[in-house]
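What follows is one chain in structure tokens, specifically the form predicted on its own.
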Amino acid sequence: MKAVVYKGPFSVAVEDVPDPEIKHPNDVIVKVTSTCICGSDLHMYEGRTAAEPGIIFGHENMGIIQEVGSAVKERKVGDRVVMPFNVGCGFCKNCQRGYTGFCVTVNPGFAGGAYGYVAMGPWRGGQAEYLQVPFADFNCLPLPAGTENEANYALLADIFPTGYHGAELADVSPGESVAVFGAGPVGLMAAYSCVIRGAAEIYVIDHVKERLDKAGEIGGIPINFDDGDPVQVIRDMRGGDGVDKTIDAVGYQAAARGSSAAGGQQTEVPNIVLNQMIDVINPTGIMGIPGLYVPSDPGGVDENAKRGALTLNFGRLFEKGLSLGTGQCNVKRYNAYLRDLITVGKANPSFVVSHEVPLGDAVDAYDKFDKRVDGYTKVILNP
């Protein structure tokens, strides 16, 4: 089958690569409709983790059910479905109380499995044209038969659940005030799932322009911070208020003001958000940090940065009375629910992607992609 292989830093190609089989009597092997491209994928293309050459990318995706292990019980050949990004046992102690995304099985050694990226197991990515999924009958989110919806189902694998759990680790509330931190796609899910949950304002802050139209579209008050401080900009337009929520949706690649927004080098401020965050909340406000940070970063701009050690204004956070809460997404807590909401007609997440392109156009999509040009703002590939 062809998929999509990394083969080095800002380097991957379409390959055939050996088809996947059935392991285990729990296995499915899916035929691939959708899969994207993710902003994580760019930390490993752009060089930026331990990726070695040679991973199959590819951990939102969705497709047909072509072949069933002996032990599936639920899902049967047909089915249309979506896969969490997260690699889940359904059994082990996080799973059965929902953190699916800190299995202890799935990946020996590690609390967390995914699909096609680094130190997250041993399952290949589904930026290809079959996938293996284990552990089907708890992996499978089912989908109604057709092709209706494609794209907002796709995005039920990763950004739309984890932008809510951007709003869920904020709590965001009907008529409270948040600033969303990062515009990109998985911030553009955070601040659609606060329209969801009923936010009265809703403030996102960002530097691609493209990126700033599509939060205006959805309601969102678009921040440009190369225009100046996100936070001062922000409190002057409340009157001197801060606000009562904030999301990081950026991570450990954060941009200084004045870097190049899109096609050329960024400057890189790693605790840049974080302290934004912190000085833009009010008192006993919480932040939902659902932005990657990673431990190892060989890119890092300073020792610290490698180990991934930040310094954050943690006296103003307790002076503050702050909460936070972090991790990746547990996407069976939340795609169910959401899925419901997109077959009804009361989500529409897709609005979000820029760009649907063949598998093979992968190469290109990755560059586009990386650089934020030609209005690369989300990427599906079909193949």
The other form holds:
Number of protein chains: 4
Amino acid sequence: MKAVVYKGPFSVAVEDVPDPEIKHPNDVIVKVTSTCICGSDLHMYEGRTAAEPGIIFGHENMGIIQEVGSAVKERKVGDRVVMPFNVGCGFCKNCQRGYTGFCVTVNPGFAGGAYGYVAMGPWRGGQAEYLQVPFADFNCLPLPAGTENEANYALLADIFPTGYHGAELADVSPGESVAVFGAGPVGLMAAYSCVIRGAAEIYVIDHVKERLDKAGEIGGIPINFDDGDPVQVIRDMRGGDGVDKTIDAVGYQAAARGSSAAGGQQTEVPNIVLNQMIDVINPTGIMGIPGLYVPSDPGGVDENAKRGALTLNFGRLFEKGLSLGTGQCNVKRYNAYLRDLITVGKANPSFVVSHEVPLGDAVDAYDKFDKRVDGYTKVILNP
Amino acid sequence: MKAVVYKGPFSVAVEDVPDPEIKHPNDVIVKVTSTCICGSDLHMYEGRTAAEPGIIFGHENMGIIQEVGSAVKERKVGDRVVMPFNVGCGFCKNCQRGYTGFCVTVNPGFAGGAYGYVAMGPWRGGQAEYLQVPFADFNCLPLPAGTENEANYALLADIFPTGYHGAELADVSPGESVAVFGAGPVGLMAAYSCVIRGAAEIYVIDHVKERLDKAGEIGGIPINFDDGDPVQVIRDMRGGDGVDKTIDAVGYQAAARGSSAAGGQQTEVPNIVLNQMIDVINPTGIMGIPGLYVPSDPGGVDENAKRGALTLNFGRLFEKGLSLGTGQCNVKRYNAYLRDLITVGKANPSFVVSHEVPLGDAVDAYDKFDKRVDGYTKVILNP
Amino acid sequence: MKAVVYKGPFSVAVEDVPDPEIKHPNDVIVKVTSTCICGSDLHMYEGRTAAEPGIIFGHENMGIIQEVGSAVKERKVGDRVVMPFNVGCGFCKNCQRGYTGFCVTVNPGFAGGAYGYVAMGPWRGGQAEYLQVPFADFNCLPLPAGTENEANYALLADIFPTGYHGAELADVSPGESVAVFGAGPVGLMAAYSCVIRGAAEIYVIDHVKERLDKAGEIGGIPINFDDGDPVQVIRDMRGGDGVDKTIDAVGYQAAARGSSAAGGQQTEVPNIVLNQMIDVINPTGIMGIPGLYVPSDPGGVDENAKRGALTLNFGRLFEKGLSLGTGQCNVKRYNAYLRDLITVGKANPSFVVSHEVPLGDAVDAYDKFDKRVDGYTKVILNP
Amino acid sequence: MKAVVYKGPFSVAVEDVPDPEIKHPNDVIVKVTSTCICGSDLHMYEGRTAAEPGIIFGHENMGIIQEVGSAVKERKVGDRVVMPFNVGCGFCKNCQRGYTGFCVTVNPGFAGGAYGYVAMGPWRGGQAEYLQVPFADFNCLPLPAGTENEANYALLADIFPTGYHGAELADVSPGESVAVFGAGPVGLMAAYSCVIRGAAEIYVIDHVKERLDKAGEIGGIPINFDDGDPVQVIRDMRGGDGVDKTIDAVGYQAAARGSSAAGGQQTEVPNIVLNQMIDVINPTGIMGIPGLYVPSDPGGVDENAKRGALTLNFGRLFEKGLSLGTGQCNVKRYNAYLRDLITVGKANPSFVVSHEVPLGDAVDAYDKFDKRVDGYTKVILNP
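Please move on to the form predicted together with another copy of the chain, as the form predicted on its own is already shown.
Full assembly next; the chain just shown is listed first.
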């Protein structure tokens, strides 16, 4: 079959690889219909991880079940399904408590597995024609048959639940004010989730005009941090008051103010968003942090950044009595509910999708997405 | 009346000061029967804060109501009461949600007030014969009449609830494993609260033998960090596994390993406990942080420490999907329940009290408590 | 001043009564600008309670502060405010935990007080020109100055929070399916609150066409129980499945199917809604019950009903592992958040208001509202 | 193999039956070492259910894994394990949210399955030498190897978690007062769980002296309801106050006061405990109801009882703003934590076990347990 294979920094290829097979009685094989390129794929693509050439990319996968292992109970050939990017077993101490992003079964020696990602276990990615899915009864979310809502449902694999996870970690509730840092795909999904959860005011901070425009269209209040300190801007808009909750949808590659205005490489300040969140939030607030931070970053801006150490204004955080929650999204905790919102027409997350292209165009898509040219913000590959 | 007055670094005096008066219809005047010296009083005593001479110390106060303002509804002259160290109004946006440690009424421009503490509002301390208590219906916790359990109840003003707050922030639940860092009075109260909440294993980390002995006596597992890396020691005891929850009862003046063994000044490493907690906790865990961190520390070990900035292994924290909660204790959320445990004899927190002395001996008590000599670990003054 | 005074069953009058006065230093006097007639006022009006003639009605009150007691701290003359229908003290064991509908201070011997209601304490109602408000710092919710959103804010006194309370008791969460029984003002507010909270499907059951139309307009799915068993209708629409959550916004005066079709008196079946909720909900579901049930109903249909005893299918409830929450709304827990949603334009609850009339027209308004003629569904009086 | 087979009302036999076999790749076969007789087995034994002769009894099972299906991942031959009485799949909408007592996979058409119980699916009971366990990775809780704590661990299958579930449904928290109705094995486990959770006062109501004595030994306050109305007795002991929380560990076969004193058949009053709980609890309280109520009881005392309909003082319940939770215990949510408490010696639930006898003595044990003679209160069979 054809698959997107990592060849080295800034290089992928669409190549022939062996078809996946049922290796365990609880497996199914899915014929992939939609598979997204994720911002976190670019971490590998740019050589900012330990990924070795040969990895098949793709952790945001959706398709039709093609073959079913002998122990699978509920899933059938022909089922239309979407899989969480996390691979879970369903029975370990973390999965059974709903922490399916921290499964201790599927990636021995580590808590958490995923398809097609460095250090996340032996699972091949789904940017390919077919995908092996383990523990299929647990990992396959069934979808209404047909082809409707294909792009909407495809986002259930990762970014819609991941954005929602930010709102859940911050316990965003009706009537609250929230500041969402970052208006990339995850940030927009976080802001959109705050809308769904009934927040009163949703400030969205970024410095890319197109992203901020989208934030405004879904009901957010766009704040361009190149135009001024976002903490001060928000406080000025609120008569000096801060916000109830904050969400970090940026992570460790946070850009300094004005750093992309020059058109060149952006200047990273890994702790800038976290410290701004501490500043802009009111005492007793909660900070949800779905944005990625890593314990090892070969491309980090300094020695601390390289080992994932950040300098935080912890005295201020304590003085305010803040709480925070972090970590990759436990997709299975949310995906059925978000699916149902899509099915009845109350959620349409695919507004973030900029391009849908054939699998064969993956090389071009990676290149443009990485450079953020031609409006590439979120790409779905259709094998 | 007599009161303990701050004169400057390492100096207090017991002096005559004017008696407090009813200034507002919701006030009462309490004749103080017990008032504790707190570890956080030593921050002022040692000159590690912006405290100016003249402050009357004392935020852990208990006594008998002597006089009642005209608007007070439920409290009567003669009531035996203990007051949370936090002063709250009961009606602001934080008090009404139970965040009584972050009252925005009693200390204008700041969230949180306390008796006898720098920057915590205009409230005089209770290391004195009498104390003015505002919003008395809200701030006075009634106690059974008489003199029984005097020392136990006195600890309801601060350290028993504060230790309990650590367990609550970490959501310590029956059957869990916990690591409590610090076996000073708050750490012992945190460990004791974990016992009350039914934790299965409670590791308590310190390097003072007497404290560790007490931790063992109440059912904890003492770990001396001068004898080895506590993270490794705990993992070794658990077959490589970490713990479910951690509590930081140390705060920003954390000592380096072996630093007090030389008998001299201890070496501070302000981020050591937080990073050890990140290391020893299992993925999906929760860290409760009642230990004090401040946004400004004139005596900090370096420029970052002076402004309350700590370098944390945030990449690891994120990878593990950890959550954390911080801040001073909202005493009123817990004190009635803890009082009832004392009254029925199921809690006896006064095992941490080392000395009860007359108010007149306060100068000597501060000196010895600060030097940790003669077994001074927790002192109650009896005016 | 003028006030609406209860004269006996089916009789009220607008009469001159003495102006209210500051009786306690924590009181304020409010000049009433809007005050609603509530469905629960009709319980008294119809003689279905122990109410004696002479009561001044009105627990849904809003206005401008006219005079301030000496102990009041934050509220000022001229503040525009709305008061929860519950009177709370802010410091009793229930108020401090957020159960402000169960205050044990304001109505001695009972948990819960209200303005202008039988057995709810000594507090006069606000269907009048002026209102005494006790514990004013606690009970007055400040509103933006001016006259904007007058009807929307007026509903913060009771029915908007009460409907929201139903959704909160049932823990209605994004993506869930809900059945709301009753599309009167509270039922519509409950359904509207489910919309705000992101529910996927909101079935609304009633048999009054106008109400069902409104439910449909805000995004609900109207079910007319005169047209068929609502349990079966909902299950048929869901392929046999039930719903995640249910809300009872009907209470003890529930009507039998078709009972009002004849135009005459409706036949009451007090347990019909509760048992239908047990039938239509899925195992592990939660039932929110803001609809009023009373321990004594002189007009009850049988001996059990007269003493508030209902026969429930408890074996089925247990088999499904259901939970339920009941009780009058703790308005203060929600009103600031709902106010903010109104202020930013994200909530417009006043779509339920059918009439706004001068205080002088109260007699006519009570008559028509009780008979549900001329479209009277929710009336605001403007003194 | 030998197994306990139901022959008809008041009749079981130990008979030869075919050995169980691996029927599905996720199965294991367990060699049973301990299997308890449960009070709910007596429902079948007494003919109070639709159970047909031929059922192999036994849902509280523990043993050593003898054979492992091809898809089983973590469990190995030789593992010592205890199984929740509920059979769960681990991946259905209820199991994945922790409601493992309401699995929709293992008992088609119903939410919930169990071993050896009428209407709970095709799963044979474990009062036998061997047991087939489906979805073994999910259903087997591993235990420390060896034979230590055999009786303690055996109680993890049902009654220790079921009692704990009562405390969890009522959210029993440190410092609270609780009334536990029933001091049979589940009631004692509920009271014991309240001790573990740090409750201040635990009233335990029953009328069997031996049970009340045990309740007193573990720290409860025994109340004999034959000696007086337990509601009044508790209120008298508390100066008129009620309790924060209540637990119903009795269920539908509740006995009237004094009904067993005559030595004969007890008089059942199915709603007596629920209404007493409504009376004795304080406003805003929570009632946990693990005690069994059934939708169909052939032996019910009247027509309502036969169909599981109970008359409750719902008006009072509403007036107090009470909440309640019901249903069979989701054992897997608690069993690992309770196991750890046993392993470290902090929980010893086996104080409720009165007899341990060979499987061959089951006929005699059922007879005596049903008659409550010779001190039979909780029996473990050792095959």
